Structures are given as C-alpha cells and as structure tokens.
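Take a look at this single chain, the form predicted on its own, given in structure tokens.
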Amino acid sequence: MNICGYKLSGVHVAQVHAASHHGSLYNRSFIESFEETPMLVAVLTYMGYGILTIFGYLRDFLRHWKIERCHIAREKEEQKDFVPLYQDFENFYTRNLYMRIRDNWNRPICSVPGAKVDLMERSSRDYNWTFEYTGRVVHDVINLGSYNYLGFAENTGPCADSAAEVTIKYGVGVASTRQEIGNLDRHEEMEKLVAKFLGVESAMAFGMGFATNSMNIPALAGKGCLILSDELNHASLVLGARLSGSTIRVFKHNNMQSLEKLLREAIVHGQPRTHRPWKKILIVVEGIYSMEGSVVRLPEVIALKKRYRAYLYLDEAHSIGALGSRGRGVVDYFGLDPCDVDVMMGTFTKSFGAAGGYIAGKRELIEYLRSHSHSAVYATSMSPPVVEQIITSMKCIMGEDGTTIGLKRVRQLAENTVYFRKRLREMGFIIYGNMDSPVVPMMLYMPAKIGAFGREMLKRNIGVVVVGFPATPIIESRARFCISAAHTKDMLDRALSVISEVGDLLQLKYSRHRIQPSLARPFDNNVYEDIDD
C-alpha cells in the first residue's frame, strides 16, 4: 500500500492514495490527523494532575480525621472487619478530581435533543456532591453533544407521526420476548428493511446497543478461539470479548502492520501450549471510533482478513447513517462489498434517533444467533414506537418515502463536518481524526481546563461534551463535538465564534501550525513536507 506521510510543524497527517502497487484498495483519499502533544503542554498537564493528587491525599487525610465532611459511600464502623463492598482507594480519582468538575455531566434536558436543547439549571453548595434545581430553564442551547447525526431525534415530522400512530395501535411495550409472544409484524418488517438497507441476506434487532455487542460476541466465539481487538474498541466490544472466554490479543489502533503481525503469529504458532490451530480468528473493529474521530482502514482490514482466512466483526454504531454517499456506513464510504464483512453490527441510537442495535450478515449467521444469543432469547422485545421510528427514518434515508429528504440530510452532515473541522484547524486548535468524521475531538489536555471549557461554553449557550481520564489517556483530555445535519451554517458559525473566544480565554489553541483561512480553496497537499510514515 502506497502510504505517504506528511509533517508540518508537528502536525502528522496520513493520506492513503487510491493507487497502489498492491491494487486499488482505496477509491478515495484517506486523510487523518493526530498532532503530537506539545512538550510544554504535556509537562504542565502532568504537573496539574500531580498537584491535584497531592491535594486529594490531603483532603482524604482531613476526611479521615472528620475535619472535612465525607460524602462518599463507605462501610459502617461495625462492618470494618468484613470484606469491604466499596474499594476506598479505587475511588480516589472519582471523589477528588471527577467530583470537582461533575457539573459538566448528567445535565438534565427538558426538550427534544435536536440542534438546540433546553437545559434545567442546577447549582451545588458542596462542590458538586449534590445538586439543587433552581427552577430556571436555559433555553435554545446549541447542542454539540448528542449523536443526532441526521437530525431524526425530533418530535415533529413523519417519524414522530408514524410512531404516534403505532403507539395507539400497539401500545408502548410488548412485555414479552421475541420467542414467546412478543414478536410483532413491525419487528419482522424492520429486520427485512435493515437487511435491504445494508445489502445483506438477513438481520436481527436487539433492544439495547451495548447488549448487542456484549451478548452476541460470546455466542460467536468461545474457548479455543482468538479475538484480535483494536486497542481503542468500545467497552461493549471489550466486555463481549471477555465474556466469550476466547483468547484476546490487542493490536495498535488502525495499525495494519500490528494486525498482520498478530495474524501471522496466530497462524504459525496456534494456541498456547498445545499449538493446535485456532478454532476461529475474529477481527473486531469499529467504523468510527467515538473518542478519536478516526475511521477504520476497512479496505486493508478486509484484505488481511481474506489473506489469513479470519472473520471480521464490524461495529458501525457511529458510522451507520453518518458515512457514505447513501448513508450506509463505512462499507458504503469505501465502496466495498457488504458480503466481505462477516458480522455487521450497528445501533439505532444515533443516526436513526431511536434505540437498540442490530446484527446483520448471512442468513445462516442470523438463524444461529436467534437461538444462541442471550440477548435474543431472554431480552424483552423492542418497543413498537421505537421500531416505527427506525422503519420511518430508514425509509427516509433510502428514499422509499418518496422524497429526497434523507439523502439531503446525509449530504448536509458531510458538508457540516468538513466545514466545522476546517474552521477549527484554521483557528489553531488541535483536532483529531478523519476529515469526514462527524465526531470531532478537540484537545484540552490540562485537567483544570476540562471543567472550565464546559462551563464557559454553557455560559454562552453552547452545550458540549468534555472527556477526561480514564475515558482518555491521562494527558489527552478533550472536548468532543458531534456534528448534525440539523445544524445550520448560522448555528455552526455561532458555535465556532464562541469556541474561538473560549479558546483564547483558556489558551487552548495549542496547534503549532495555523492554516490561513481560505475561500473555496481545495486542500493543498503541497504545503506539507514529505516524511516517512
């Protein structure tokens, strides 16, 4: 594969060109950037965590001697000789660091989570251990946190109308499993539609996206099997792999050399001790990685999977509906054959504005899972209005509703994503991920700036998600913006103006290279200096 690396003042960009001497695996440029953390910023970040840790131990000392009030869950004095239910030291980070900035999370909203939301205002008198509601509502907060990629999380329009009609006819719950008397005709129609949408033989749906991974991977792999997992895979994939009892080996994020090395070793050496061949080798990857904003190198993964005769499990929770000219995910984005992916998984919780997840693939696979998956056998059926929301939104994307609204939303999302990412880079922020990813991580680094950024943005009526350790590496705290087709250009410009203002206030413009703003000028690779990747 002809991979050209570029470097500009510490900015690392990998671009995979369409042509290569191994054949044309890519039909489009593949550009992702991950600028290195500036050394001074890294040092100051470690110092910040060090100071917080010292003061955390001091506060724990004061709590022990009853000088400072203790709010944490602790064992009673009379139970001190029992095996502890709560691990005191394990909660050190939670009570001393997380609690101080806890007001940035779990904010209750009282409206549809669309392009704008209404938030219930709350305050705390004990440093975020408890909250009180003021009774005031903060209206028209621009929402840059919800995974509402195509804007289908709405209470008006055809989706809402259809869901209301189905609720009247079927009710809001089924109160049974699919295998008993909870299988509705709408469930059958939804699964056929999902299979058609993805271009595969069959599909089945589940009521919870997390359980779709954690309960189905154990049904597909077990003892004597090998799971090769990307190091940045979601917790549901990690849990599913662990529950399966399979041997798990982790390869570096999106690194095909690391993956091929593990595949080659697995074929050559076989299972530990016995050296028997593995019963099954399952490669587990995601379409879009929700913390990095990167897109899987699917053409190369499929090529390796075919070469070493492994199986591929693709989690499209964030990419389905959000990537591809037809909104059909990362397979559509690269123009690949869906049949080359053995297990296609995705969720309805993001682009479709609903709930639950799906597994799709060959008919034999789905029939096997219907009788062997714990999530299929024991879980209650999906709620009828949720099913109808999925059907209506999916038909809209496919154009089967007789309109082009769905396709316009897919295109609008792509335009909004490119515009938003480009403007942030021009301002001097460090942005991670693929240029086409609607998940946009902006680096904050220092722990004090995590809470400060979220609060300052909300003061200016912009709702954002901030993320820190342990969800990210300790020195890679970030804000994560999620772009939606429902965002207008005026909304994005307003948000960008506020981000720039807060970025100047908190000194967040860390990038060592600032791209000059341009009008309708295509991305010019000539400004980069060639280096080895």
Given for the second form:
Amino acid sequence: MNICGYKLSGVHVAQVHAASHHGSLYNRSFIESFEETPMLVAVLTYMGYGILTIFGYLRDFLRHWKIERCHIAREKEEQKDFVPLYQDFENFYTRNLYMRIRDNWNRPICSVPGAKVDLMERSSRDYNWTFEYTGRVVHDVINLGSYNYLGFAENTGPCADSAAEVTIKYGVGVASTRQEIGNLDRHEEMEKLVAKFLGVESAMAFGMGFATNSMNIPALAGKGCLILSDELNHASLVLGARLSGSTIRVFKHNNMQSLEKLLREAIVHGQPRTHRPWKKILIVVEGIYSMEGSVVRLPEVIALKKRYRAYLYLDEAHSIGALGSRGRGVVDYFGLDPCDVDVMMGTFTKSFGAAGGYIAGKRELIEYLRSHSHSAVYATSMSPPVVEQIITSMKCIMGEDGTTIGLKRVRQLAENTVYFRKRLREMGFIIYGNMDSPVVPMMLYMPAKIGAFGREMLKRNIGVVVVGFPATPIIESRARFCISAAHTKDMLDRALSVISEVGDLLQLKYSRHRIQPSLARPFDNNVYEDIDD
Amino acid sequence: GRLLVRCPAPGQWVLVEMVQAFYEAPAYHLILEGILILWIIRLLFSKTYKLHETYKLTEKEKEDLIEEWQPEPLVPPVSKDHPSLNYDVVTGPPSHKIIINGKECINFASFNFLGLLDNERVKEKALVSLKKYGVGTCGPRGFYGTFDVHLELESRLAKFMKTEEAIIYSYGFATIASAIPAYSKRGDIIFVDEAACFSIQKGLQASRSFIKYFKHNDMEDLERLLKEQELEDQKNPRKARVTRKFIVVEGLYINTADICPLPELVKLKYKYKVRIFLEESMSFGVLGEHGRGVTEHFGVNMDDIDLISANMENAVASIGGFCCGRSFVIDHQRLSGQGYCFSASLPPMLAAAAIEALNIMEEDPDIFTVLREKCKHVYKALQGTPGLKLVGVPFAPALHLQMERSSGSRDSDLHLLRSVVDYCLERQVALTLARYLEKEERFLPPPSIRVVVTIEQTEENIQKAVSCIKAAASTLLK
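Complement to the form predicted on its own: the form predicted together with its partner chain:
Next comes the full complex, and the chain you just saw is listed first.
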C-alpha cells in the first residue's frame, strides 16, 4: 500500500495508490479536512498569549502587594500553616486567562435545551469574579451548543408523556445497585432494546456515560494487557485506561500507519523488558471526536484488528443516532457488520435526550460485565423516567412506534449538517472535521477572539460554545457548533448570517481557499484529505 | 614558568622550540595531559557496551511472530451458575412494598431510609420539572447544561449543611471518586481507613498519591502513621512543604455499619496538619438532630472538615451526589473534578426531586428521631439470631448479618446466606446479600446479609422480618 502526500497551499492531501485495497474497504466517500494554521495567525496567537502571560504576572504581583483587590477565596485562618492546597503556578492560567472570559461558560438556562433556549441573564461588576443574576431572561436564543442531535430534548410529545407516567408510577430514585435489589424490569427491557437497535447479541446500561468508560475498561483489560488509544480520546477513556493498570500506548489521531506500526511492534517485541507476549491488545477509538469533528476510519481499523487479532473498543458517545442512514452510528455509516466491533459503547445523553451509557456486544462479554463491572456492584441503577425516555426515543428512531418521525429526524440532521458545513466553508471560515459530522469546530486561534466571539454571538441571540486550552492545543482554540435535527432551515440561515457578520467584525475568515458556491466537487471514493505528519 | 613565545613566521614551528616548550612546561600540566592521553587510549580499545540488545529481526521472523501470537479471549467465560449473574427482577416501583421475582414483599433491602422513594410531593415536583425541562440536559455544566434547578439545589444544600458552597454530580459513585484526585496528586499522601468503600478506593487509585491504610477506626494506628510521616518530614523539610496530606474517612461506614470517631480525628488534624475529607453517603439524612450527618451528631464545627461528600441516592432518594465545604475548597472542583467537567449534568427532574426531599427534611426534623428509634429497635430484636451475628452500631440504618462461624470457604458462606435470603423472600420479606467485587477490593469484607431499616416499616413489619430471619437461621444454619 503506497501513500504519497503532497502539500496544496496549506492543506495536506493524501492519495492512495493501491486503489482496490482501499476502495473495497470504504463504500462511501470519506472527506475530512484540517486546514493548516496560517503562519501569520500562529505568530499573532503566540504573541497574544505572551502579552497575556506578562499581564498575568503583573496582576499577580499587584495582588501580592495588595495594590489590587484580591477576589480569590483564601484558606481559613486556623489552617494558614498547613501545606497549601493549591500551588500558585497550577492556577496561573485559571486566575489570569480563564477568569477574564469566564462568562462564556456555565451559562445557566431555564428552559428545555432544544433548538431555542432561554438563558438567565448574568452580569458582573468585578470582571467575572462574581456573577449576579439580573432576574431577566433572554428568550429564544438559538442553541448551537447543546448535544441535541436528533431533537429529543423536548418537554412535550410521546417521550415526555411516557416518562411522566413512569414518574408517577415508579418514582424517581432506586436506592440500590443492579446486583442487589435495584434491577427493575424496565432496565432489562431497555437493554434488550439497545441490543436490537445496534444489531448485537446483548447490551448493558449504566447510569453515567463517563462512568461507563472509567468503570468498565478496567474490567476488560488489566496488567499484562496493552491498550492502544487515540491521541485525542476523551478524558473518561484515558481515566479508564489508567485505572485498568495496563500499558498504554498512544497513536497519532486517526492515523492508521501509526496504529499499524504500534501493533506490529507490540506483537513482535512483547511486553517491555520481559518480552513475554501480551495477554491481549485493546484498541480504543471514538466514533466522532468531539473537539475535531473527525470520524474514525472504522473500515481500516477493523481490517487491522482482524489481521493482528486485537480487540476493538468503540466509544460512540457522539456518533450514535447522529451518523448513519438509519441512525445506528458509525458502524451503520460505513455499512459494516456490528459483530466486527468487539465492544460497542455509547451514551444516551446526546441523541436520546436522556442520561447514562451502555456497552453492547456478544453475550459472553455482557454476562462477564454483569458479574464483574464496578457499576453493577457498587453504583445505583438508572432512574426509571430516564429509562423510559431511552425506550421511547429508541423506538421512535427505529420506527417501532408506528411513525416515521425517527427516520425523518435522522435525515434532517444529515441535511442540516451538510448544508451548514458547506455554507461556512463558502464564507471562508476554517472548519475542521468530516463532511458528515454534526459537530462543527470553527477555528478562532487568538485568545482574545474566544471571549469576543462568544459575547458577540450572545448579543445577537445565538448561543455558541467556545473552547480553548487545555481542551485543545494552545493555539488552536475554536468555536464548536452542534447541529440538531430540531434546527429549521430558517434558524440555520439566521445563525449563518450572524456568524458571517461576527466573522467579518472579528476577522475570522482565515481560510485560504474559499469554495465557490456553484462549484460541484467530484467525490472520489479513494481520495481523502487528512493531516499527516 | 611561562612559555616565552616568540612569534614565528605563520606556519613555521621550529622543532627545537617545541621540545623546549615541552621541557619548560609545569609538571602538573604534563601529568594531566599524560593521564588524558592514557584515558583516551583505554576508551578506544575497551569493549563496546550496548545498553540493551537491539537485535534485528528479519521481516519473515516478524511475520512469523505475528502469525503465532494468540491473544486471550476478551473476557473469561462466566459459569452459568455464577452467583452474580442472575439478578433479582423487581417489577413495579422499588418502594416499601416491593414486587421481587413476582412476589410482593416488605422491603428491607433498599437504602430508602426516609421513605422518600414513593413520596407524592417528590413525584409531583419531579413531574412539574419534567413538563418544563424534559428529561435530559444534553450537555455538561460548562456548555449550556447548567439549569436554574442545579443552582438552586446547590445553594439549598449549602444552606442545609451550613457551609459556603456545594457542588453536585450526576452520579453518586463518581462524587468522591472525582473529588479526591482533584486535590491530591502524585506525591501527596492520603491516610485512609481500611473499611473505605469502593468509590473511595477508585478515587485513591486515580489520584496516584501514596496511600497509607490504618486499621478500621483505630486512632492509635493512625497516630502512629502520622508520627512516622512527621519524622520523614523533618528529614526532608523542603519536600514536606509541598506534600499535601489528607485523611479520608466515612461518617457511617457502608461495609461495617459503624461510625468514625470524628472529634479525635479533628484533634489529629490540627496536631499533624492534615486535611479531612469526610464521606457521608450513609449518614446524610440519618444522623444528627436535623439530619446534617455525623458532624451534627458529634457537635463538631462544620468548618473543621475540609470536604464533605455524600450521594443523594440513599436518604434523599434521588440520583447523584454532592460535595460541600468552604468555597476555597469546593470551587476548585468546578474546573478539575473529572466527573463534573467531562460529564453531562444531572437531569433537572432528579434535581427537583432532591430539592423537594430537602424541603421535607427541613420541615419535619422528627423523622430522624423516628428513624433512629426504629434502628435501635431492629438492632435489639436481631440480637441472638442463631448462627448469625449482627454487625453495626444501634443507630445505623443499614446493618450487616454475618456468619457467626465461617464454614471455611467464602463460596459456601455465600451459598448459605443466599439460602437464608431465599427463605425470607418466600415468606415475603425482601433482603439482599451485600455485594462486593471479590478480586478488586483491597480489604474484602466477610460475606453478609444487608438489613436496611426505613422509616416506613411498621412494628408489625419488623416483627415479621425478625422472626423470619431467626427461623431461617435456625433451620438452615445448623
């Protein structure tokens, strides 16, 4: 398999020569792009951070000498001679950079987190150290921040009604663990439904998506095992891998050559120093990476996994319900067999409007987890109305409730995604990620623009999410839009025009190759763009 | 003497002058140069020293190794009659009268201490919240997942516990497991009781700090460890100045149903300058005049405890957990508590249910006294069960019944206890075995039956349960 790469004005394009080998793996187009940071922008961004750091030191100095009023909470008098709980340098970034633009996060809302949301107005008189609520509510803010891919965050309709019935009948809490007396019949029904939805033998559900990863990876891998994890995996996967006690090796983001190299090295050389063979190798990847908007190269990963006899753990937190012609996730998107993925994990928070996570796979796997998972033994089982919401929304997506609402929403999401991404590209913004991913990161780069973008959008009644360091590399701060099936074309158009306006105001249209709206790009099965080092 | 240098013509060094320089050089200079030359010669001729063998494998050898390697199966097979494989199925609400495996029983197994699981007011409030907000929050706290209900619940909890601030988590297990690693990092030292629950153990593991276990409730053992640490600190004061030290204890221990000696711990805290983290899942809403937990029970000032963490899944009968304490301590978790930042927030209807539960707790502090009376009653009644011993303090609502004399193997003990539980289920008393992960627990508690006292159990219920257990024990544990 030959890969040649060449640079085309800042965008890396790779072309695969062994067309048949790759052509048979992918039966759909796979187009991702990560445009390189323009040099001038990178320099200005570093300068920006440098100036902020200098000012940070200056402010710390003034605070230390009591010239400036200090708002930071202080340790109790009696405990002043204890070892300090926090080191000063650990909180430098929080005190001096995060505090200044803190009003862009933790914005409280007071309505359903649907396509439009009501925000509680906050104001600060001391530069974001403390907030007061004015009591006013900002109505109908277009919500581009909540993970509401299929629009199931609603307080009316069949899902809400059945959840209401269950609340009255069962109550809200369970007060016991799955293995003791907290295993309700509704839990078992939900798990059967999840298994049917994904097309696997059985499934098991847990109360928190984060805990699903951090508590079950240790049950699957232990000492003497190897975990190969993607560079940009979520904190829950990293924590689960660390708690398991296995050796962890990281491969470059979505880079199959890096993964293959690690696999070969691992099998040939065995465990470090003793050279004993590894007990098992677990590859941990995500369906959609939420900070990059990229989709995992699943056909290639499965081919590698089969060749080298490794096991695959696929975290579909963002992709379940959001990708695929039937909404069954990234496996459906590529048209692959769900039995090829050893452990399918996902969450119910994003596309199903509920809470919790699941793991699905072969019957032996789930039986093992039922008896050995930390969550089944020590954690309270899921709340009944939440379980009901999952059952109803899943039936809706599968079409088992007798309507085509689910299918329509899946299609609407796909259309919205393609439209939104196309228009943003045309306007000249740098957008990362796969063409079909409903998570759209738009690059901002400079630290000042993070705060400015969030505030300007809110002034114009659009709520967006901005992210900076440490969730992203330091110069690659971005705004992240989450498209929903509940967004109508009018809402998207209004959002787009506002984004364009703010983009011009803040000079955000960095892209060096604006696509002309009328140009139809030929989609070739074997061409895919990605960044590779 | 210094060398006299007469500048020769460039490129012209007369041999005689060189030899002269050699003779006139100082002795130390010559000796040093001689040693250096000898060293270089030695290095040139010594054996080459490789750090590790870097043998080069041929491509074919590599392919062979790859072909031959067989991994273990992903999960080991679980036998069909593994005790934890077949769950008891509950149909209908898990409240006082619980339908388990098709039979209606009186519930002595759920942690529903204040009977709020099927309280009408709580359900009403949850319903109102559902009609306003829907079910899920669709985002973490940082990204439009903060609802006014969450803020209200946090301020109500802070007010109830009389602390400055509170922070809520969406999963009870994750509360203390995220709180500990947020403060204690690699190199810090944590002193933990041996009977600490599993979520504390996971928090300790995630923190990568040095863990020192002291014997359960043994203050002398703890003091010994603290003294040892003090001596270590005196040897290396620079390191000691940046090493944080914590004590993690539970209010009412879930594994042994007894109480921690909090006043002594506070004395040790100020004597040895360690911070206290208190886990109050079983004692919140149970102990104390107003249900504030073990600090109120002992009359200890809340400010002396650095962090109190509890889950809202026992007395409060909702889902989730919270930490409360001074703002200085709690605010840090908003950016570094992993279970808070990287996870979706608590569904608003569950937060509304918790607020209503708090309302009920505040309106009627008598329920705590009633609960404690019932606990004492059950404790007394279960004394003298043939073959089983009761473990716990009289006012603990979740007691353990362990085998008085172990049969030698844990499996057969579990089997016997399970038969007792089955006997009681037949006679409509719902009990459960206390479940543990045998291979993962650091100090595995002995097998036991969990007996939970709730405020909804009547005198009759308690009589029936106690006589049932005693009959089961005498019949099956001969």
